[in-house]
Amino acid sequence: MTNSITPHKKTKVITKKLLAIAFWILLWQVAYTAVAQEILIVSPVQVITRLFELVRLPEFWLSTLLSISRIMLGYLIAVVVGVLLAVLTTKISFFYDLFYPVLSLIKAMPVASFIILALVWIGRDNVPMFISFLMVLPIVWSNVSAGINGVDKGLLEVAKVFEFSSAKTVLKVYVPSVLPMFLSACTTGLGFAWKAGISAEVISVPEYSIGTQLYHAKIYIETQDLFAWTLVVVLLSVLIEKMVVYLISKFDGRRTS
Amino acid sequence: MTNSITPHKKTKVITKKLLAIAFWILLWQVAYTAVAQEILIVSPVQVITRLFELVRLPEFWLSTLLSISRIMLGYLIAVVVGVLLAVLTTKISFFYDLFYPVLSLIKAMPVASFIILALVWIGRDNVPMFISFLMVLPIVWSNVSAGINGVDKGLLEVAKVFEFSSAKTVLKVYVPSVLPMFLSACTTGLGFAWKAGISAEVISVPEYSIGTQLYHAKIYIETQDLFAWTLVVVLLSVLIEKMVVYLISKFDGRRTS
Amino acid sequence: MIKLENLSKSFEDNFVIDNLNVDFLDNSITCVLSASGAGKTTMLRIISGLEKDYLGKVIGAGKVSVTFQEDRLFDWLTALQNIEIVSDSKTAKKLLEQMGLSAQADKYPNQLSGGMRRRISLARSLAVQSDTLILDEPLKGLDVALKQSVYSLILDYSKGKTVIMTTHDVIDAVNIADRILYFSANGFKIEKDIAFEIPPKQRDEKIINKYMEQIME
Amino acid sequence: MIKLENLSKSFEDNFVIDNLNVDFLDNSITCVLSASGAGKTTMLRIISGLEKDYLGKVIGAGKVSVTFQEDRLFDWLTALQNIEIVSDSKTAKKLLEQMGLSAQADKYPNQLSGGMRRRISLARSLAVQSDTLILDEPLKGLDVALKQSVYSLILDYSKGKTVIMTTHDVIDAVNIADRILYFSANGFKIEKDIAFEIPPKQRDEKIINKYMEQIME
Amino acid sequence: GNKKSNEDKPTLTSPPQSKTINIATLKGPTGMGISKLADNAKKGETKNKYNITLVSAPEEIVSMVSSGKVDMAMCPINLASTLYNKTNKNVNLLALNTLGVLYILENGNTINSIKDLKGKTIYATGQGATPEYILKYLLEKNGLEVGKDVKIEFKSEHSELATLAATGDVAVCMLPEPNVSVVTAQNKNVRVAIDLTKEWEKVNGEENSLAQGCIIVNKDFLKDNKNAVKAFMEEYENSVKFVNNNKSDAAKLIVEQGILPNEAIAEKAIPTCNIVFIKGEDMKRVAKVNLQMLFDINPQSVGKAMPDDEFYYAS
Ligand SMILES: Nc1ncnc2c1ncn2[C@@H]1O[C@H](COP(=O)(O)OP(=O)(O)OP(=O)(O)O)[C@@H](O)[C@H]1O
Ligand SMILES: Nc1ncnc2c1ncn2[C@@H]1O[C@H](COP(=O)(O)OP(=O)(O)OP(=O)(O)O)[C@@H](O)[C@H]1O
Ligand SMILES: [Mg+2]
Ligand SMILES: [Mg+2]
């Protein structure tokens, strides 16, 4: 029941996580040995080696930073817009009716369907941002909506009786109640923003971007590069996810358990 | 407080929905008129006309049915596997540690990174299914995990004291509690399965598929076809979503409100 | 004064409250008694402005403060924060002390006993300035010794307010009520309306026993 | 017989229960009284097997049935279904009737009054066959008349069981207890241990008053 | 309409003949010929100013051309025709810049002509698109019946098939440049067995070669900037010549500009990419043969109609 984690426990937790990762790397190595075709699959060591070569290039940092800024901007806008839409559509049924078709469209419309329009209207440089945005928006929207609808009616009555201002009701009742679902949307959405954003970069190939690097690795069958850049994408996603979780938990009115 | 909806109310609800759709179609028409370039955007009427032409072709039905079966198979497997993984990873921390890296990978890995491996190993006909699967899995997994973690501890103690069998605990405590989040994952996931599955079809171009049709529409700049097939995708997604919601609500131990 | 005029309330065609007319006097504590399920909570919710779908009129409730029948604490706030959310910190700390919970100030609701949670819920409603104080079984789950101190707390914080309180324990009523209303289970009709002459604080054991008998008749 | 041997339980280094030794006899109702927050619920949870992190031993509890201090009903089940979930339909219907809730069989918990929910929670624990019956303030929120009928219900369903019940109302205890244990708020030590000779069902008003006095000393 | 030409650009400060031309080009073979010009433009050694955008997907060409974001674009010839048909004849064909880039690769040494393909399975990409039509056309013209004499197995992506070819998992395949260079560089056992451009010329005559890439221009832009376009044509022709004659220097430029990422591959691919500059009547004749072939197989692939003579820019 103690909330503080002892240093001993912490090392144990980290050890377990590292063991899990070691297991998967081992499996990867086994697959590599079994396939024995470096064009299809390269070894973990090769990828790490390549990664260490890459990080020495200024291009690596330029591509990475530009991709991060593009994708995270789309992500952030989606989180903000998603929360606003969730509030509007759960509180005013008119907006729900109005936006439901849009939500359906955004969720199901394949990128191929609107890429030309997006390129014309939004511009090729903004397309990755826009596509990350479209990916994250429905996740945040639907999770926050579910969270808002699930807020304890009893506590809302408390807020009403004690004449909480709207701001206070939001901050003290809604935010803490919706937070777990919001957080879940933020973390799932973050991974998806990366996936979609990088894919869009593969299409629009901005001068410096991770997607461009992946595109080149793919068509020139540089499997080592392909794996290394993929690793970069996944690591960045995990890293930023940890940051987002940390930042949101700072705003948390709840206890962190 | 009455749960039954009177016929009058029902027509009103439907009218409001139709009005919302009418509003968006109007907006589309305005955009069409403003842009006045049929290579970029076609009118609602043209799309409907084209759709009516398409449905007369046997190819339409073949493509649609094959796409549905591919994508829905990937979706269903993802839902099943996602629920199983959620149970495993929430109940046994060892599995959480083990699968967390995989989840991160699946969430963030761009399609370009593994499409060649997937095409070679899984085969072009199965790639759309596989990619739908990868899209839906993390959504179901994380939502159901959150749902399981959010089950009322008090009710679990009731189940324990009254010696509910595991099956009964799952059916009577977990299922009704997790259902709203599961449902939300199913509906969000369904849209995404379509989006990702069709995109994969655009890449892998199976002989008959909606994605192949989109691909052709795209390379031959048949904007009318592009819009018509997109409409098919979105309509199918909404339709199947309604079916899924209906089916799940049948299993619901809760009241339908 | 709060006036209920021709108040009726139904759930699914079943009239729980059927044409109720009653006044609650200012600066006085009215204890409401009835069988379980008669309609006490329903009436209190209407007065608190939490039910919209009723017939008749509620006049003069002013600013209302409520102890709900369930505790309704914020799980993510400590005992102290649960009171501070409606009042200033000084009042909150004082009430917490008066409730004998100073040691529990920083505990979360799920770390407290049932009676402790109840006291915090009560303290929250006492912490705010209000015209009307609605207390729905505020003493539920408190032991006898505690009740005595909570009685005087309620009396202290009731000054100048219209207080309506429910309880199932007649002892509570004779200890702090200025008036007792007993309602029927059928249509929530007033069956007994007893006003006590001697103010609560001046009642000794003898008077309390007398009033007890008066009710029990 | 349930034996607690050297039972200790702490929350964050604060020992709520400090080396408790006590036996609860078979086929007998023990009422546990104490100040709010002393440790009653904690002890009952240990006996029910819901707390793992304690020192000492709990022997002989057998199959346990519990009325929790909070109602803990399934919101998505009707009143009847909430009892049927632990028993057969016949027993559930019978208990619902005995609790005076036949008319509410198909209502959901959020459509019921507080006292009604409490009765369903109690009915649920009475509906199962068990060796031990743990009742944590089962009579909370019930009116006096109801309590009388619920007393005899509890007595009926207690036959052959070891029953441990908490309450804050001494009247409940003298009406149905074979033995009263009064615990201190500090370390949960037994302060009073009173066994009543006359079985509950045979007690008339005089005897009840006598027992009341005996406790109040 | 896409009337948005460059009047609003700050051309006033430049000498009157110095016009900024916005050009979009696909990465890969179609873009290679412009590398020298781009380099010169950067150094300010060109008559016009050039603003060159590299794109990876044909839909970007569509979007940029139709929205008027670029004045010229380098793209597949059938896309040019389709755009012409779909934009109310608002684009003109300036020149052909790439001949065939399709090759049959073999892991082994048994195939030297189309006839040798009899009884084999050819792995290919581009189903329902130009590559399929060209392959089928040539097989037919050589008396091989698809499905009976030869089997064609389609793969989804160039890079997928290239990977399979590089791993040696497919024996015979058809790929375009630069994938051909990539594969032969990765796997020494794979060799170029048949040059489909040569085979095409055997069927249609050398003067009517297989053409795959071209340059198009926005018609309004052309009308207003005849001189600038003329200057471009000269500068571009020189650039093509330079690239073909100075392979290693050109390869450097190609990589510098991001058209291809690897110098070795670029140098290897320059000759096989058949970079050319064909304009005027020659262009018209060659383009027509090619478009007619596509039109006969699938009218959709050229935009449902053969473009009329207005399509072809007569310098
Ligand atoms: N939301 C609802 N839907 C249907 N019936 C309801 C609802 N709320 C209350 N009732 C019914 O109204 C009646 C009165 O309930 P109420 O809670 O007011 O009783 P009460 O006098 O407060 O009882 P208790 O002493 O047990 O708290 C009950 O029969 C209850 O079933
Ligand atoms: N999870 C917990 N974490 C920390 N402290 C706890 C926890 N549960 C109970 N306590 C503390 O243990 C003590 C005993 O609580 P318990 O619920 O057993 O009291 P109780 O005798 O049942 O009181 P009541 O009559 O009010 O129900 C209280 O001081 C309470 O704050
Ligand atoms: Mg009530
Ligand atoms: Mg307790």
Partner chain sequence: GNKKSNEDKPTLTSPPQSKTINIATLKGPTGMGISKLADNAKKGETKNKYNITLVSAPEEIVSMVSSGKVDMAMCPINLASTLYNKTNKNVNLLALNTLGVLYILENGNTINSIKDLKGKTIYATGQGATPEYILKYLLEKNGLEVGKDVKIEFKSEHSELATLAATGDVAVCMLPEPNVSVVTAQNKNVRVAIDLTKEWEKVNGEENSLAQGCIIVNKDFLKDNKNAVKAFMEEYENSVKFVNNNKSDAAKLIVEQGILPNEAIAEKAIPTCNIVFIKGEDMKRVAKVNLQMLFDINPQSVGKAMPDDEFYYAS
The other form holds:
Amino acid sequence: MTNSITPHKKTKVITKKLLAIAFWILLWQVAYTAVAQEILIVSPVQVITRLFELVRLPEFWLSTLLSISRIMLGYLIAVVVGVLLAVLTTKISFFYDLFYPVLSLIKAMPVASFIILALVWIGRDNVPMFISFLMVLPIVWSNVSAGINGVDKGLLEVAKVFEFSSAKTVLKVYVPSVLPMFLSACTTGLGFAWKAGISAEVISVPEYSIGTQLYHAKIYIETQDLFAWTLVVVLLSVLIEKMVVYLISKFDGRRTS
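With the form predicted in complex with its partner chain done, generate the form predicted alone in the same format.
Below: the lone chain, stripped of partners and molecules.
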């Protein structure tokens, strides 16, 4: 199958994106010039300069790697538990009645409430992982449950007629039907996990984390650091999402090939 996107179209798309970024950077510079108070807003050049200073420090890499590991661990646990819980609740109505109120409560409660409660229950270093887990779990559960419930009954009848084993029915019928919903949950949940995890770090203040650096920048009114670490959060969010989407597309491509 040939690629429908020509090099000219790709260049046009990239140019549009770069122009949009340039517009917002220019607007940022205008706001900095208009306010003229570095305690409130700093220039893009100052932020980039400070970011290059930070990346030379061992604390920068330690904080960044620990934040990523905590948040991604909570995310991965939520994906596994969410899938298992979806299978359990769709096949046994008792478990659906048992877990549905709890999962609905998790979806409805503000993130800040869970963070404060988690600080009472567990150590501060584990709060970001726990919060990431809680934010992703209902998303994976609801998507996978919808996928299982939406499996074509006709395909299940065909599998029964041809006497498929349980394992073969899962692989040939359930997995292809549920996979698009599962992959959607993975990409959506990733954004929730990252934002909630960083918020949890800002409140729980683990010893080394991006959220702790943001908290210290706010307390000591280090506006350059505040903007620089915020830029790190944004860049990492985009990078991790791109990596996950790439891995998912590779996996989906191999499955359909």
